[in-house]
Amino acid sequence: MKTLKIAIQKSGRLNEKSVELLKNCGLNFENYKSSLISPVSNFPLEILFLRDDDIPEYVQDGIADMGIVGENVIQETEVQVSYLQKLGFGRCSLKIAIPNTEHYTSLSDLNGKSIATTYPVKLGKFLRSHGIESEIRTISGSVEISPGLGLADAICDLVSTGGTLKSNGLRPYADVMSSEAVLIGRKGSENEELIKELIQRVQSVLRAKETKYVVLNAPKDNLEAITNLLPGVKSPSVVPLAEEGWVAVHTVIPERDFWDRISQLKQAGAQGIVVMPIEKIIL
């Protein structure tokens, strides 16, 4: 049987969440910080620990079958890969930021200015799409210190919380792109059976994180109103209780709707509401 290879970040902001996701998929492996490859003992898979900038090209060239990397890296390297699944972590934005002392009013104010970045390809496309002519200065390392050192008038860098910008006297000025971690594969690889199985495992873990399992008691007279609030995966499960005229309702609720639904259920007569996390949902 073929052994798949999946590339993940060796160190950095995506490493911990990538390892957590794969382990939640039931994969047994050691997270060797000093090793390039870690075999999975219960699935035909090897995990490659790489620099994030290298992951898209490893997947494009077939050295790895799959990879977990930020969208910003994929677009910057301009590789030809398939997006298999957005993963919901590692969210950030690529932003242009300017010193707090500047008072630009529109993007056109960037004309003739210099912008320091580690993302020259994506920044260049953004500027051209808005008819802006700026000097792009490609640097590595701490981009945010460039204006303070007189190296550039502005920067373009990834922003998560904005704390680093604030501590360096900068403020966000324009959004270039939003990014999150993505599971990618070689072109056409999404049709391979082993890859389809691994994608299914990933999707089951992601669905579980987005939902809560809810059990509640309801009077039969109010059952229709309550079940209308609870679609579940297919539909709610209803089980008679020992007390006449009452039933137990089992269902799942999307995380984003959780508190609104709970309030509505109580108003509809639900009692004894128990909420539990879900490990996996397989459709």
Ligand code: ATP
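The term rigid core refers to the most C-alpha atoms you can superpose between the two forms while keeping them within 1.5 Å. Positions refer to the first chain, counted from 1. As the structure is a computational prediction, the values presented were derived from the model and not from experiment. What changes on going to the form predicted in complex with adenosine-5'-triphosphate (ATP):
- Once the cores line up, the CA of residue 47 ends up less than 2 angstroms apart between the two forms.
- With the core superposed, residue 216 shows a C-alpha displacement of at least 2 Å between the two forms.
- Shown in the overlay between the two forms, fitted on the rigid core, is a CA shift at residue 265 of 2 Å or greater.
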The other form holds:
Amino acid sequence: MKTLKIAIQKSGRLNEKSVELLKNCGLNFENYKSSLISPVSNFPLEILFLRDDDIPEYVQDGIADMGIVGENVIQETEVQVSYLQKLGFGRCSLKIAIPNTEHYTSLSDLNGKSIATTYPVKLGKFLRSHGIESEIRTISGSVEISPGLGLADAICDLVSTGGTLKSNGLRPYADVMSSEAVLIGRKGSENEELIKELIQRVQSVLRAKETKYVVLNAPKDNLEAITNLLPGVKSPSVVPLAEEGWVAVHTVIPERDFWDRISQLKQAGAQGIVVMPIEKIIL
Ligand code: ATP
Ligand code: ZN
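Beyond the form predicted alone, can we have the form predicted in complex with adenosine-5'-triphosphate (ATP)?
The next block holds the full complex; its first chain is the one shown before.
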């Protein structure tokens, strides 16, 4: 059987979550920091550990069948790959930021200004689409210090909390794109059986992450009010308790709905509420 290859970041912001996702998919492999390639013992797959910038091209050229990388990197390298699944981590935005001391009022204030970035392709497209002509200064790192050093008037860089901008006397000015980690594959690879199976495993892990298994005790008389507050994957299971007039309700619900409903559940008489993580949900 053919052995697939998946490329993930060797070290950096996406490494840990990528490894965790693959392990949660039931894939068994050693995560040696020193190795470039790690075989999976229970699936025909090898993990390649690479710099994130190289991943889109490796996938496009078929050196790897799949990859996990930020959308920002894919768009910057302009490769032809298939988006297989958004992964919900590595969220950030590519933003133009300006010094706090500047009082620009519209995007056109960037005309004639210099902008330092490691994302010249994406920034260039953004500026052209808004009819702005700025000078793009492509640099390889530490973009946020360039206005302070007098190297550029503004920057275009990835931002998640905004802390780095703040500590460099900058403020966000315009959003160029938002990004998260995605699973990509060679064009057309989404129709291959083994890749389909991996996508399904990834999806079942993602679904499980957003959902919790909830067990609570309810007085039988209030059962309807309580189950109305708990829309399950299907319908909740109701199990009689040894104590007369009480039942246990088991259900699976999105975590965000649950926290909103706790006080209503308690008011309706729910007791002993237990919330448990779910490993996988296979539909
Ligand atoms: P490599 O050594 O693999 O080239 P890198 O230094 O280019 O690593 P990291 O800083 O580890 O990259 O970021 C990897 C990805 O994490 C980014 O491309 C982006 O998709 C995502 N990310 C999430 N939040 C941030 C952030 N605040 N700053 C930078 N990247 C972020
Ligand atoms: Zn990189």
